[in-house]
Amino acid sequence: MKKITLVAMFSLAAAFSVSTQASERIGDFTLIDNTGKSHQLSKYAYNKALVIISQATGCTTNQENIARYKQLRTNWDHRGVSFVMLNSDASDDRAGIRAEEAVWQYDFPILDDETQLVAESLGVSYAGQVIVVDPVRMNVIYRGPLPAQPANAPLGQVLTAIVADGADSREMETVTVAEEAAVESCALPFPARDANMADVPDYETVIAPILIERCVGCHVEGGIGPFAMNSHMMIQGWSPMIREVIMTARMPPMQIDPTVREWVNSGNISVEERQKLIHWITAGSPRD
């Protein structure tokens, strides 16, 4: 089975809007969870799927569905499916995430998406949204709410399809299920994205100074970096790689979790700088 049949989906979708499109590709990423553990999407490649549950502190949708999240995990984790939560609320921080877990006992790793860049890449729009990703082929194959009937609803059908022998997510369509009530209850604003896409960061006054401060010490002619950041054309050509190494926290080197300890010589790059760089690249790495 490679294609997902949608007849049953639409018969169950009275309260939802179900749509499909060609399988959506995403890039690799690395985030730190509430316990300080690092998670990289590509390192889940031993699984057939990764289920990502969007979470926000105080979101009643999350709090009311804890038992159902755990039941979903029980139903699927022995079949090659892993589960994490993703906190992308711009108003949350690591301390707040830990406090929420201490009270509600989600018992899932809660990844801290402080830049919101991972949520943007996954198409997350509200807490309580469920995303299913193939961590090998980096495809999104489901995006929507946790259904009342997980075995028969679109989410259950997608998981059944991806764990089947010989399943190939490249031949599946991305299933998106919209639920207006869920969006309204725990909607996530994306202020940095909206601001930066409405007024793309200027290369000369914003982007170049960030690169000079964070990258050019190594990325010069004869330096230890694999290419020299000596022109806009060079940076534009390497933009996909720049995006990848920022999203996976491989560059700048020596990044240290600031919630553990501050180091004067760490390579940490600020949330705002990462957002500006990635949004500039998303806009096409323009010169003007």
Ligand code: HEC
Contents of the next structure:
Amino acid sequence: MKKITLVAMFSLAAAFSVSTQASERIGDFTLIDNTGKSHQLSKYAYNKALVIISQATGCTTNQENIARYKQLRTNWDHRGVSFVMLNSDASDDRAGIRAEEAVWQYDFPILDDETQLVAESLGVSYAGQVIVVDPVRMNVIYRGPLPAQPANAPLGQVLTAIVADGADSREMETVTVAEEAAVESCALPFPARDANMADVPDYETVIAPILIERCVGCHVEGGIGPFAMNSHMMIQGWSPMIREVIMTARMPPMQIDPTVREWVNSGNISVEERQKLIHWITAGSPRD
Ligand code: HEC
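For comparison with the form predicted on its own, kindly provide the form predicted in complex with ligand HEC.
Full assembly next; the chain just shown is listed first.
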């Protein structure tokens, strides 16, 4: 890993540390935005880059930068770059996100990452952070603040590189610009991840009951699901696919946005259940 420290170049007297490493691949995901519209990362593949602005209700960094976010979009959206905001604050809900939008008029789709699992996969650690993803190759290529002069700073360099003809993010690096301190109102705690990583959900008493409740009705010998979840080995082997279908909301089938209407027997799997399942898979789908 190369490490360069750029001091006081971008704003005030803040010191930024820029590091690069082989580009990080992420999985596909689907989230619903503040208007109820669904967004899937892979469906942005008609464009060359997706800029994801981490947002939280009450985050002053977001509120102060609205004009600059819009300027960034004006500069890049005709060059193959899409823009969304991502709300991964565990203490925000859809109503709160809509209320914030009504006051501040961000005018970007605000994706509701209620499980925080997308933020975790993108490496988001505070609101106001900007992430650039190649939606074709699914690589993160920039993670850092919105620089004062985006054109010359690492963010602008990364966008210039990815929109170039023939650009391939597999040959690029992930540029991470670490700030010394995030603003207090933009801090993003990850309580579920911290708890589940410190004490990995138990297969027998936590994970198996979730699968039995949500999946095994179909994923059983002779069931309509293509494989039976009938042993730890089977579930461990299918774990990468299980992660993908949970992150893209494909399974359980027939999910209905619970903020629109609550249905009995709808396929919804709770926030906590999804977190437990994904964190267990991240820990290697252990038996005990
Ligand atoms: C209502 C029945 C039903 C339920 C409930 C269900 N599945 Fe499925 N599952 C299917 C069917 C049918 C398929 C094959 C068609 C498809 O891939 O959409 C499938 C496919 C899959 C696949 C393979 C996808 C692929 O592309 O190969 C995975 C992994 C999976 N399900 C995981 C789960 C998990 C995890 C749950 C519980 C959270 C679950 N399923 C709940 C019916 C179900």
